[in-house]
Each structure stands twice: as C-alpha cells, then as structure tokens.
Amino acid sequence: MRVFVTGATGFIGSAVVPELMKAGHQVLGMARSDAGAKFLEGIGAKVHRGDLEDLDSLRKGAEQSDGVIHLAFNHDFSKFEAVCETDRRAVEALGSGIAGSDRPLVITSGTGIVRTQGRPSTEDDAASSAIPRVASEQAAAALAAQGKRVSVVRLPQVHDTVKQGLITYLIAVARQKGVSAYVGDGLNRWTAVHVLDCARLYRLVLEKGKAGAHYHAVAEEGVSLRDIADVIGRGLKLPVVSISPEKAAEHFGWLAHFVAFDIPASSALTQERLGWRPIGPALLSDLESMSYFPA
C-alpha cells in the first residue's frame, strides 16, 4: 500500500514511517521544510511537500495514496482551540481525498477528550463537545457519515526517554520554576504508551480498522501526576512540591488547563479488536533513564 503520512518528520511519524515500510508499504510523507524532506529521503520514503493550512497539499496528497495516516497538528496550546479548528480542516481536505473510493484514513485525537467518572474510558465513549480537540473527532464522524473509511486512534502521553507528551513541557516548567510539582494530591492520572507500540497501533489500524471506529493506543490505564513529578524530582534533583488548584495557572501557565485531569482510559477494546499488545517499556521507566543533564 501506499501510504501518505502526514505529520511523517515528527516524533510519533518518525516511527510510524519505519514501522510501515518495515511493513511492505510504500511512505509519501508530508514535509515543510528541506530538512524534513531530506530526512524522509534519508529513511527511503518518498516526499510531499505541504503543510497543515496547505488544504490543496493535503488533498493531493491524499488522492495519490492508497490510504492516509494524519498524524501532523500544531502543538501550540496557547492558541488550542484555533489550531483544533485547523485540524478540523485538514481532516476534512484529506477525506476529499480520498472520495469515491474504499481508501482508509486514520485520523488523531486524544485519550484526554473522554471524560469518565469513576472508571478509565474506553474506545465507545463518547468524546465531550466542550473540549476543542473534539473539532477532529467531529470532521471524521461527519466523513465516515459520507461513506469513507475513517478511522480514529486517541494518543495518551506517548513517550520514549527523549519525549514524553505534556510530559516534556512539565520538565520544562520545573525547571524553570525550580520544583517538580503537582496539584492538589496530584492523585490524578495520565495514560500513557511508547512510541513504537504507538507506531505499531498506527499501522494495524490502517490495515484493520473498521470505519468509524475508535481505538485507544494506550498501554498504562493511568499514571499519577504525583509519581511523574518525584521522577521529574529525582531527575533533575529537584524538591517535589504540590500546588494548590488556586496556583496552578500562575505556576504552571497554559498547562494548568491540562494537568490536574484525571483521564484513566483503557485499551481493551483495541487489543482485542486488532491484537494489538504493547510491550515498551513503561512512562516511568523512560523518565527515569532519560538524560536530564545533557552534555
């Protein structure tokens, strides 16, 4: 098959792009830059010049492949719900372009727009209208509506000892700050799963997903905040300290809107539905091997 990729240079499509060609496939990936270009020649993937705002980019892109992973969004959360309303639209351009035909298209969402009470979510729930990255949920329900086979994989916090999700902005702000902290009892919960079982979930679900579906690439249920902070803690041997819910966004700026979730979800469903079985190594493990103090 092949696949267009967008999103391909990025840390989730830069195993995605290795494990589909490992795969058999054949990789277009979408790059903006001449680096990102030359990287995905570098790896034996062909290369489709675009970006996000690109909507005739992203059709075309789509036209010439037998099916689409869409993996790039902009992860500028201080603008959330204007670059949710973008990936809205490229969702849309990429369900063009794949009109007419049987063609899969796996779109991206998160496990965090799912809000249960008293238990981890699952791949049937339903998704909250008030959070904006539902704006991606939404574009695909609307295509699958049409006929087209799209499907959706919701990411929790993907991680390897490099990058971790919101994660990675969390060590930032601590040290900034000068503490690892939390907020409240910091009992709240993050899922969370390694990349390359996450890259690995991609490509079964583009080869097996149903239209329609959900599948949740989750390999931890959920991961504390308070236990994430004393690993930041002990890494760049800082105090860990909680935040009152009052403090939180002096403290944590745009990230106190997301860190004292409790979004439990579970994968169940999916390991059944596509034998997927995740085997990395766990969120904690990664945060205590990465290297905080880089030469």
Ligand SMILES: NC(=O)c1ccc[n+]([C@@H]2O[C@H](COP(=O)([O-])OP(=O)(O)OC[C@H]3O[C@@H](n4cnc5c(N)ncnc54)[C@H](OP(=O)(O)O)[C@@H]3O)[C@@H](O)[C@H]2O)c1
Second form
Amino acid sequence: MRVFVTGATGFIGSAVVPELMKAGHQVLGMARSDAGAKFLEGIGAKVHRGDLEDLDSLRKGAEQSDGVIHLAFNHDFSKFEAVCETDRRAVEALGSGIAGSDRPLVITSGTGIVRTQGRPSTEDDAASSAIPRVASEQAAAALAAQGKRVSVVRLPQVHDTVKQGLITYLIAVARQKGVSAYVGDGLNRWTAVHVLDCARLYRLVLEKGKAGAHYHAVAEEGVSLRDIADVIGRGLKLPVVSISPEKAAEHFGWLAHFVAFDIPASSALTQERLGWRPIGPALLSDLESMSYFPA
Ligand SMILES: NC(=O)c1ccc[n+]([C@@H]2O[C@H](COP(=O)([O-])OP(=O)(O)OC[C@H]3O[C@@H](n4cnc5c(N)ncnc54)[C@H](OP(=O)(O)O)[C@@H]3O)[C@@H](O)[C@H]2O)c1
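I would like to compare: after the form predicted on its own, may I see the structure of the form predicted together with this ligand?
Let's see the whole complex now, leading with the same chain.
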C-alpha cells in the first residue's frame, strides 16, 4: 500500500514509517519544513509538503494514497481548544480525500479522553464530550457513518528512553522546581505503551481495522503517578514529594490539568480483534534507563 502519513517526522511517526516500510508498504510522509522533508527522504519515504492548517494539502495527500495514518498534531497546550478544532478539520479533510473508496484512514486520539471512574476504559467506551479532543473522534464517527473506513487509535503515554508523552513535561517540571512531585496520595494511574509496540499497532489497524472502531494502544493498564515520580526523583537525584490538589496549578502549570487524572485503560479487545501483543519494555524500565544528565 502507498500510505500517506501525517506527523511522519514526529516521535511516533518516525517509528511508524519504518514499521510500514518493513512490512512492504511505501510511505508518502507529510513535511512542513525543509528539515522535515530531508529527514523523511533520509529514511526512504517520499515527501508531501503540507500543513495541518492547509486543508487542501491534507486532502491531496490522502487522494494520492491507498491508506492514511494521521499523527500530526500541534501540541500547544496553552490553546488546547483551538488546536483540537484544527485536528477536527484535518480529520474531515483527510476523510474527503478518501471519498468514494474503501481506503483506510486511521486517526489518533488519547485513552485519557475516556472517563470511567476508576474502571479501566475499553475500546467500546465513548469518549467524554467535555474534553475538546473528542471532536476528532466525532469527526471520525461521522465519516464512518458515511461508509468510510475510518478507525481511531487511542494512545496512552508513548515511551522510549528519550520521550514519554506527558511524562517528558513532568520531568521538565521536576528539573525546574527541584522536586519530583505527584498530587495527593499519587495513586492515580496513567497508561503506557512502548513506541515500537505503538507503531506496530498503527500498521495492524491500517491493514485490518474496521470502520468506526476504536483501538487502544495500551501495554500497561495503569502505572501510578507516585511510582513514576519515584523513578524520576531517583534519576534526577531530587526529593520526591506530594503536592496538595490546591497547590497543583501553581506547581505544575498547564500540566496540573492532567497530572491528577486516574485514567486506566485496557487493550483486551484490541489484542483480541487484531492479534496485537505488546512486548515492551515497560514505562518504569525506560524511565530507569534514560539519561537524566546527558554529557
Ligand atoms: N507521544 C505520546 O505519548 C502521545 C500520547 C497521546 C496522544 N498522542 C498523539 O499522537 C500523535 C503523535 O504524537 P507525537 O508524540 O509523535 O508528537 P510529536 O513528536 O510532537 O510530533 C508531532 C508531529 O506533528 C507535526 N505537526 C505539528 N504541527 C503541525 C502543523 N501545523 N502542520 C503539519 N504538521 C504538524 C510535527 O511536524 P514537525 O516535525 O514539522 O514539527 C510532527 O511530525 C499526536 O496526535 C499526539 O497528540 C501522543
């Protein structure tokens, strides 16, 4: 398949591109800069110049392909509603590029947008309508209702020994504040997957995903924020402390919005439906192995 990949230059995209090529697919990667284009050429992909704000470029990329994986996202959390609206429009534009075909479109969401009050969320649970990023899942559902083969991959914290999703920002806050912190008793949980397991799941969803289905790229159902803070504290040689919910905004800034969430999630249905088996390494193991003081 010739696969159009948006976000191909990013953390997850740059693992998805070789995963696709290893399986015999060709990749048309979206780049918005010369540096991005050079990177993609270097790893053997063809380049499509485009931008999330340029809907025509998205539509044209999708039209030239046999399938699409959408990973690009503007991570400016200070204007979260606006960037989620940009993503909703991008999903619609990519959907119009696959019109009149059964070519697959795989879009990206987060396990954190499903709230199930302590029970691990499943692929069949609906996302909370209160969270702006639900708009992308709603746009995908609308395309699926029109008969397009659109599936959603919900991501947890995706990690290796360099980047770990929101935990990368948690580490930055710990460096800045001189303590590694969690909120309250720190028993709230985040889910996780290694980036290579995540890349393999995107390929499987592209190849075998069903229209309108959600898939969870979850290897670990729930790792407590306290355990995460402990490892970061050891790595940075900093004290590990609890922050009260009232002081969380002052300590964590925009991250306070996420850091107290308890958002366990399961991937049992994804594993059963696609035969996907995450093989690690685990989040805490990658956090133990990372280099906190690069030379
Ligand atoms: N990493 C995680 O743990 C995690 C967790 C939950 C959800 N996700 C979601 O997974 C997807 C990929 O995440 P990631 O970690 O790979 O992110 P990333 O490393 O920040 O990469 C973001 C990608 O989006 C591209 N991009 C950003 N703004 C763009 C724009 N205006 N036009 C075109 N391209 C643009 C970037 O291109 P440049 O190279 O040009 O900057 C890059 O390729 C995102 O939707 C993200 O929200 C990730």
